[in-house]
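What follows is a single chain, given as structure tokens, in the form predicted on its own.
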Amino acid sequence: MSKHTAELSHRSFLTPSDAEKKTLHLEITFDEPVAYLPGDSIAIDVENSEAHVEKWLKKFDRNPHETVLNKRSKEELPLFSYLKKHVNLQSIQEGDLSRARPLMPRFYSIASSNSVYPNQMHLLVTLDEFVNDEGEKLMGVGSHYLYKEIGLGDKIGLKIYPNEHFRLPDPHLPLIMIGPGTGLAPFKAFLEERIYQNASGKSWLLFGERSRKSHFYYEEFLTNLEKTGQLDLSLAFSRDGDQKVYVQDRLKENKQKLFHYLEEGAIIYICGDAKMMARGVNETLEKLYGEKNGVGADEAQDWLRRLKAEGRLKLDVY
């Protein structure tokens, strides 16, 4: 991993400002090229909101000019910078300091290509918002950080995490690609550097979300490779009609290409939600699989295994 600091450069809304749930496309600009690969990811240190902060302090009627030591770092610091900065709020609810966890960075996939933005990375991110115990609607760190913390030409530390077990094949080998909501964000990666490439092999994008009219990110270009050519695209909008239809649904449907790419040697991703989408995909896999050849489930089961270790089965799932 290396360490980096980045300059928030762009922000903006990919859903409409009603949208029961909200997703920015972020810009992070670096004073020179940096190097880093499609399917890496980004760990950025983020800060708790102030107002969170201030409230901490009035609750438990503390100073915030008071100093105290970072245990991590073994420097005093003023009370409010040492909550602001390097703690988990939430493990101190109580206000006993001697409880406190430290405030770790937050992750997010990478979502551009090196090749074509060298001075640039791209993330896509879904507001975290929730309701607590009160009855206050409130941010995750993270989202609350990028969204409201910074502003533009605010300096960003940050570290990239590559990673390896994520990486595009051959040019000529087909890709499948399954990632719903901001598991699209690898992918968009990938499918500008195999434009970069003029990568012969053929792609295949199964992305599932909420709805087409509030929640298709970046839909121009995906769909532009669609009319070009340059990809097959499969939606499942989960809220758009009588009955909610997701990636693993549109798999079903498409069975037969399925296995023709895989003939044709495909590398099928899976980026996303670990405990409901990828554990679905999964299973429709195998059931694909035992149906097409009339096996039962531990075969199956087998088969997708001899996938995963032969790297034709590649998941970032979280």
Ligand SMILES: Cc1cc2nc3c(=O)[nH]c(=O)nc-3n(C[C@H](O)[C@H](O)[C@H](O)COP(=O)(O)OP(=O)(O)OC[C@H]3O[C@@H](n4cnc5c(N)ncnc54)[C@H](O)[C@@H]3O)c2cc1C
Contents of the next structure:
Amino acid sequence: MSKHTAELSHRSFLTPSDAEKKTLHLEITFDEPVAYLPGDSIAIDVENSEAHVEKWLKKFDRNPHETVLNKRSKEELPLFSYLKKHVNLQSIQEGDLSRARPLMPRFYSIASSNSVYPNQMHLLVTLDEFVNDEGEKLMGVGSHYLYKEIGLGDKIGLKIYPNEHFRLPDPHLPLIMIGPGTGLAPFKAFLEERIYQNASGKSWLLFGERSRKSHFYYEEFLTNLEKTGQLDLSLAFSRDGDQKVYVQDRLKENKQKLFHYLEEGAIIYICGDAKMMARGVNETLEKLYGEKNGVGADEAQDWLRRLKAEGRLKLDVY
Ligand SMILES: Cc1cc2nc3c(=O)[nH]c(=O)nc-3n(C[C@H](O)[C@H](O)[C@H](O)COP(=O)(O)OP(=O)(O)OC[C@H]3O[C@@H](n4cnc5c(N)ncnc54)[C@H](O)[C@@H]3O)c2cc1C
Ligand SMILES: NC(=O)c1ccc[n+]([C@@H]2O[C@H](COP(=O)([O-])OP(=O)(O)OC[C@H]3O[C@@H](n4cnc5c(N)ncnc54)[C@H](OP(=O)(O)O)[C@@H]3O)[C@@H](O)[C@H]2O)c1
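Form predicted on its own done; form predicted together with the ligand now:
Expanding to the full complex; the earlier chain stays at the top.
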């Protein structure tokens, strides 16, 4: 893990303004080339929104300039800065500062290849918007920080977290990348790196999101790769039809291709939602293996466990 300060150099929406779920493409620029590999993540030092801090100070009638001790760093600082930069505001909803939990950094997968962008990192960030118990429409701390709190040219504190279990294989080996939603992020980095390497191995990406019109992130990049024969692309836009389709449905439709890739030594990568998607994809892989080989669930689960143990099924899920 290495610590850095960098500048927010670009921020644009990948989704149209009327999209229910909004997603940003961000570029962070470093003064010098920075070392990272496809698959790595960063943890960003986020801050609470000014409006939330002010709301808390007003609610509990506290002076923003009073000095408080940050027990973790042992530094004394004005209450306003302490609340903005260091405290999880959810932990002090009753106003008791002694219960303050630290504001944790937020993790994001790096969505660019260092070989192509030596001084930069790209991020694919979906804004986490929700309605609280009082019916207020709110945004997650990290989402708000990256969308509104920091401006272009502002500095960002971050740590790079190497992800040794989520690395590209030898360039001649085929890849199966399953990454719906923000799970696409590391695969943009993977594909950029494979092109840079002039890799001979085939690449198959299974991407899913809500709708083609609003959520086909990096459409031009991906469809160009498909046109030039550098990428097999399977898309699952869950809300475009009468029935939901997910990436695992595309796996089912392409089961012959799946086993053909695996026979050629492919590595399967899964990135994105841990709770539903990764479980659904794992179950589908087991089911397809069971059907192909006429074996039961136990044997199919053993096969998946073996794939994982051999480093041929790699997960980066959250
Ligand atoms: C390894 C890893 C890689 C990741 N990569 C990416 C990526 O590439 N792109 C990406 O977009 N995300 C990624 N994430 C997810 C990301 O780290 C954040 O979890 C995500 O951006 C949401 O964080 P947030 O701070 O905006 O929301 P938070 O503030 O953490 O809120 C999360 C949830 O908590 C609840 N909540 C928060 N505050 C309140 C409140 N005041 N009242 C009621 N409920 C509340 C809500 O349900 C909300 O949806 C990754 C996570 C991990 C672990
Ligand atoms: N959404 C946010 O605001 C947000 C922001 C940051 C992080 N997160 C968290 O990060 C993770 C990824 O979120 P994300 O926004 O990248 O995408 P996501 O919520 O995982 O959605 C991406 C696509 O996956 C589909 N999907 C839903 N259930 C699925 C399943 N069981 N199997 C396969 N695909 C399924 C979705 O379809 P449908 O939605 O149409 O069912 C959508 O088409 C989740 O844990 C999420 O909670 C969410």
